[in-house]
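Next up: a single chain in structure tokens, the form predicted on its own.
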Amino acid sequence: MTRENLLTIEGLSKSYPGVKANEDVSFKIATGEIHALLGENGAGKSTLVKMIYGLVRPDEGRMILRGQSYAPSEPREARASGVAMVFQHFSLFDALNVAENVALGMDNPPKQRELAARIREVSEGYGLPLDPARLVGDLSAGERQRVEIVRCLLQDPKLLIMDEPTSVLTPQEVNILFDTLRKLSAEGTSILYISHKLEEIKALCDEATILRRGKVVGTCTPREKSAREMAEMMVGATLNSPERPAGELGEVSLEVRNLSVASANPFGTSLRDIGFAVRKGEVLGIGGVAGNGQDELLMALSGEARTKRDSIQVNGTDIGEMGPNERRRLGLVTAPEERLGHAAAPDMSLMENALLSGDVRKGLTRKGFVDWGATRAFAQGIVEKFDVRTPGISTAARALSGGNLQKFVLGREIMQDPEVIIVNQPTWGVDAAAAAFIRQALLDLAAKGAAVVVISQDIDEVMEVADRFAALNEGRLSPPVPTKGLTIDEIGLMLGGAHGMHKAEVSHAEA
């Protein structure tokens, strides 16, 4: 049966200084479709949902809604056309109940008791139950997303927009995220599909558009071609799996005994007695649902957040009451979930911020005096190794995409050549050729003798790439085991808590 177009877009074009954005895109959603838009970082998916919902304005082009011109100056414009986004990151307060964050994103919120009512219907309606009264900050990843979610359904949209919407789900969390999708398609609700997770795509799209550097290069039913294939139309060339170079373990060079910290956060997870070993040349992966301790863990090992004495050993010497540049000195870097504010300053050039975190390792400064010639080097460098899509290394940190600056973030510290690299959800973000070459470029390095810790909420990354897997749940870190033999069942009890457990012992409560 065919189905109406509900959105068509002829001929959209933008541009900024230096680069093109979008030329003359053009493809058509089905009303009740469920279209994904695909393409690696800096193809120009960002910039094109932007204008669909009215926060950027086309230099050319037009978009036709239902039939009729559709121009949004603002995303209140949009919203009153009937499309509605949920972006890849939240924007909620931490503080306020869900009531309120949900009245907040709405242009004219009814009174607090009947939008309270409204919540609860839509939310147990559309399977994503919600308690109006709960602060937000008491909820987890998965429920911060229904809240978003709910947010947007109040407004019965036409055309919702969900970006990167999986990011930080359970597999069961994604498996009622797709009901509740295919629920909305159902009922005649349009949905633009943006994500790197292709067999998410297979699973729940109808149609793909594949964007490369702003132009369409193709379009594809995904339930009929493999991940793979999606993944070479995306990036125009053939992908490698990442390989673990030959190379045997060596001695313990990360150590971690009883590592107790606080959040600093009133609404973060306190780090309980925490203990690992990492070996030379391994790749231990620590995976966990988005909120149980992993921020924490990374500042902690990082020096950011203060720990105590015999806490944490590098190689023999006891790091625990060192700040963060002595702990670079010793050849322990990190790179951190959050890319802007915390990797790197937003309105810093990407050569600036490559000084802030490689000066101690690569002798960026001499005598108080800052080397600009080989701090542009090592910026350059990292562009050049990890392609970096941007016009320059004097841009801003803000101005490149959230894929291509995590791109820059884990290539500065990866050239660091460090004794130990933690990092925290490396491959958020980025698309599958950027991904493979990060994992090989972490695995390479544990093949160089580095010791390396992933932690991820992506379990395929973990297995991928990791020689043993253990499990943060609440502030708690499980014993590590192989990631050999493990499968995803006992995987998932292990996040949700089943601490202190061996493998045989996960199977056996499974069963």
Contents of the next structure:
Amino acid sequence: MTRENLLTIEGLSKSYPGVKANEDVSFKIATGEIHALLGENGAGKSTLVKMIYGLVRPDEGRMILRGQSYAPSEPREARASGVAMVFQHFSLFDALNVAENVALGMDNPPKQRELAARIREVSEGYGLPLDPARLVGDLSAGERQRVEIVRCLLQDPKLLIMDEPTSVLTPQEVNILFDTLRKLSAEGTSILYISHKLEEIKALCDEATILRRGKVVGTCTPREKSAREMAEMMVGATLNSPERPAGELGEVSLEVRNLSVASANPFGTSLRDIGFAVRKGEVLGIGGVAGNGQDELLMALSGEARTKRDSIQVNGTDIGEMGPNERRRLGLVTAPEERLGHAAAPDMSLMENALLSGDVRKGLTRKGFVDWGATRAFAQGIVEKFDVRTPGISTAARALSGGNLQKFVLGREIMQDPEVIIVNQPTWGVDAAAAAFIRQALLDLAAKGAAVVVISQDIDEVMEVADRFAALNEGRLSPPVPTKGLTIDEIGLMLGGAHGMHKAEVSHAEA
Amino acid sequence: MLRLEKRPTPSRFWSWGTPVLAVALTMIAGGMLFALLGKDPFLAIKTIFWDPLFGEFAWYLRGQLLVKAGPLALIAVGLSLGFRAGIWNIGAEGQYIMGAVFGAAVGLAVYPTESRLIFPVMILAGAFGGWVWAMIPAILKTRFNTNEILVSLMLVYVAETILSKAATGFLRNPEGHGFPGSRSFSNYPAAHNPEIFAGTGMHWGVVAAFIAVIFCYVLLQRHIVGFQIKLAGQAPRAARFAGVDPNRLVVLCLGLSGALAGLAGVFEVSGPAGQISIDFSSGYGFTAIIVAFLGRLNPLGILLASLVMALTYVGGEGASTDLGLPKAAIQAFQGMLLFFLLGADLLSNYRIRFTLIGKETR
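Could you drop in the structure for the form predicted together with its partner chain? We only have the form predicted on its own so far.
What follows is the whole complex; the chain from before opens it.
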């Protein structure tokens, strides 16, 4: 295919104190091409697209858009030149409706009624049905993403940048999104697609540029490469899949019965009548699209939210009314999804953060007095065993990169030799090699006889580690089924299918 | 162009440098204020900061420093625990007054009995009075989720009303010819809080302040409760994850700061103030908020800050008698200190970058 170049990037570099985020990055995007930007977390993908979108200024290098020099100083200028971006984290207001949210993101919004009509027209034209009058707080994650996409499409972009768009979608919703993107591409809109999900890139993208440590380390045509080959280009090393030592399953260690918890947050999800049991040595995977009750489930299990006494049992003891530390004493530890502010205190040192949840099981206090020597040794042990890259254990948690902090948090819980461990999004934002290490550590715990619950939005991860799979959908949990032989379509249906595609929006009203 | 850049970790240098910078900026701005009032700014600053330490009457004023610094440190160190946990007790002044009223009431109830037990029991009653007054916002907050800032502040005015009732009614000196005010504790040895060493200003309240500083230092550095207090203030969700019960912390922090403020009150009424009077309330409870922040919410820092603040009190009094500076100007001066401190705190979390406009848009 010989297509005209839309955007040419030449020698872009950007440094932050202590890091070169991008170094001499060059590539081209043709008109109507779907171009993948591939790389691990911290490879410099975000900095690169921020430069294209005018949020960050390059130190060196230049960009050429449609034959003209292009150096946006702010996103408004980028949008005026026809560059639009859908962020990984949505910037929407729950309490406003769809049309109002769209208007807030536009430079010159038309009148509400006119805008509503255009939203309807554009969203249906691209197979992304949206009701402009609905409150964003009532929408599913997939629908929220549609709001962001439609907001971009209304500006008629020439280049659409999408940052990790599928992390919040069910497989069916992913297919719908891909149909939309292909349609856009056929109409001549170029798409810069950022992801580390290789199968998706193979299915969707025409070309790929691979970044590692801020530099371009290769380009390829994804259809012609295997996922493994691309992963190895990304990581720069060969990868090992986690191994599952065969072990006997023991008796039931964690049992949850009729667990219902009302969400503390008006836009949160209440848990309804959840029940499952995990045996010693077993890994239960709980999949689900973000915002379907994962956070609430973790807090109910950790003891941050109390439940009815007999809703949760650990080795036969009712723990529903116990706090986090009493549960830890019984051998139950958890790792929440949100690292900064929930699993770890941002301004505290790693040493203090080791004390945060390690006190009870590691015996870090005596009569209430902290044994800083033991705490230091514990923190140092986590850093070494889990390869946490940090100048030292007196560094503040917020100074670590997301992936490194995740390793620290997971390591802190895993090294407490738990009998029951519940983790939410255990490898979120962690590079491929470290993710493999964390999964292996979880499997090793199971092999030693721990009951493991992995809550994750990454279906591939769940399939890789879990013995049984259950789906969390609007606060309800499907009955767990063995993962062996489960197809991606079956999983998709368990996850609740494609939200909103059956025009079943009425059912949301009761929620 | 000036630009602010967030530091990856807070600067250690600036977290201790800002109080010094704030004091310096306060001197400059205060000097300008005094100049506008038609006074010699250099003389005014010298009267406030130099004379109490090295001036003609320093032999007396130095002692006054401890008298003022004692209650400030005692109250501020208690407040700092709550402030670190994100629990804002603004009503220490009320707890201070109630401590004085409770303590004085116990002492005066047994007048003129002489017993070694009377003074210790008064001290306990004072601590209890402050604690009770602080429990009101604590229980309202944990039960009904009211705002402790408003409740504790409002209770200051209730306490002031009770104080004036005490001075003119139930604690009034029956032999006082109808004048408001209680009996004087200096004439009642069993209940008197005297200077331990004559001329130093050192009384039992100052000793208590030292003990409180050491206690809080150990609590924050070595004890799990201190860790939980810091954690709850910095990351409330992480605190819950760590098993901290927020309600327990509210009761603990408000209770402790209330009890310490009550102690300050009873030591003051039985010592330097000498009696319950209508104007017993001297603003220590509010000034202690400034002291707590000036001392970085750190017990040792608070000790230093209470001395600096005491200096502005003692020096301020000198400036108003010698130079005729209005009292309000001194209060404005103290307020500026907090203002500059909070402003300068930006430096510990942000770096200021100077950039040339030309370079950016090349």
